[in-house]
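Listed next as structure tokens is one chain, alone, in the form predicted alone.
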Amino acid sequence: MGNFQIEKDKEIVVIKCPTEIATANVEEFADLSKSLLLEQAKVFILDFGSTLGISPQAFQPFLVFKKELKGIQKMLFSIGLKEDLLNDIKNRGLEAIFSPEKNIDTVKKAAGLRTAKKLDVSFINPFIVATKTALEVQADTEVSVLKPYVKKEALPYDIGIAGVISLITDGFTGSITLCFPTQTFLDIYNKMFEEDNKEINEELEDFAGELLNIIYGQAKVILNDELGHELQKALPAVLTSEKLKIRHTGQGPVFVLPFDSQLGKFHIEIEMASNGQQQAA
């Protein structure tokens, strides 16, 4: 077995890379990249991500490699870069040639292959941290979380306030909405804030957009820099009402994270569809 290993599909070949490219491997790496280059796949990514240094010496077939690739339309980029080795490429002027990214999405957006998104616990579970945090940090309020499930509309949901966010990326959109019951969210306003509001008013409302935004925003930190989403900026809207229904008209499944807390329970509702739209009656 070689020091470098493949992995591939239709679209991408994924090299990784060894912890040391010394003098050694020169040889070796240019053998494989002649039988790499009767792949059908349009994108080739070199794994760093174990890779501690390169020599000087070993850089010579990456650039022949490169130069190869784009003789026949290929391209070349690299992930996993540590701080120093991606300081010594800068230097050496062969960003160019490596052409560092985050992440495989970041490499599928940059070559124009499309990434398919999907709703699944990696992208609920940020949501739920963040949720947690923000109430203990922000309300001093201690959340318990409950198992999330598949919302069905036959059942009832106690609703006074909610905070909406559309969710919008290249391969979804959606929404977020924060709901609480009217007892629940006065309790955890008056106790953030030492007072005793009896009904929500326009200031109480906008605290609820302020707390989704700080929810989403953590959240948003982890999706886009850790798991290649790209959410975009978006600001929330606040919808009130006595009785207020949520209705997702979107085509995906909607999933509710439920919480509990010592003010009263509440959820959020997150759905991701293809052109999906939230309304509110």
Given for the second form:
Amino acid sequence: MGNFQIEKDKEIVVIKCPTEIATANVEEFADLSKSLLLEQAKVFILDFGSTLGISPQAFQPFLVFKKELKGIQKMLFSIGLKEDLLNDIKNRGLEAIFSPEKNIDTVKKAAGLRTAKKLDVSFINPFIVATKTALEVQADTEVSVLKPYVKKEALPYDIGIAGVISLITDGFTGSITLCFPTQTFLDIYNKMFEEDNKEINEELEDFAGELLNIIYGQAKVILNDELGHELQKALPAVLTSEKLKIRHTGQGPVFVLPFDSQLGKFHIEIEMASNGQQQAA
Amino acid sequence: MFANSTGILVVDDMKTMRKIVSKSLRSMGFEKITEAEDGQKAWVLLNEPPFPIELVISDWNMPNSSGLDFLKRVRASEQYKTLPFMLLTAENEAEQVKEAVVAGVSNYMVKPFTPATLGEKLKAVWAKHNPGAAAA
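So that was the form predicted alone. Now I'd like the form predicted in complex with the partner chain, please.
The next block holds the full complex; its first chain is the one shown before.
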């Protein structure tokens, strides 16, 4: 077994580099790189996570490898570079050769590879937090979070107004629906503005859409920035009726996130199915 | 800090959000508040106002002309290039913030917000546009 270890899949080849890369390793890497050029993968990553130093004479084969990859429209990146080594590379003017990145995910992004995230239950938590915050801060309504569950039957109360947003990423499709009984929603609105609306009107529909917009916006930042999803901007649609029936036509399970407040119960329904048919965890 | 007589233009396509912002402003003592539902209507109102507009609070995502489009139009005009302008958005994304800063936004507020947060942001806008003046 050589000093350089290889891990590969269809898209990426990761070359784990040894602790020290010295003149003695030059020939080994030169031979290895020739065989790697035959790989189907488009992206090659030098993993310097264990590497403490590269001797000045040992840079040359990396330059050659980069040039040869470029010639066949393939890319080379580096991850795991320690500060001293990164500075050494920068001082030698070789940053463009090594193309340093933070990790494999950032390499994938830089290389334009799809990084579709699979679904798991952590997906629903940002929506719970965002809903509580939106109602408490913007609608001045204290909210308690009840236990989420997978929907198997209709909810034990009539829904009078619902806002819906489609959830679409490379990894999955689905929807989020914010559902209120009519009286609960009227009471929340009337309390906020000290009004006495008796029925849902256009202005209240607006508010349901805006609440969902705020919830989606807050959750999206966490899901995208912290959990690596790629949710896009989306506009809510609002549905009203005396007894709305929320039927989901997708393939995935429907999670119900129930909430209680001093003005009544309401809930969110999240339907999601992984693209390619895997079900949510 | 802005005086209670400061003329404020609130721009949002959602009537309820305009009501929330205006209500918060009134609770702080502001009396001259006018509203528009998108950037185009806001531009017309800015040029034919019921009273001089000295501060704009605009939503980001709106049909016809977004808050960012409106901000750029305001900053491109000689007359309004230093007009205090605050953007509201439901999304706090770094790229968006950068875009707004480059376009010359005075401050930026993410929904949901409390009247207290709005008050703090207004103080910051005031300080930015009136360096050296003591905040009230």
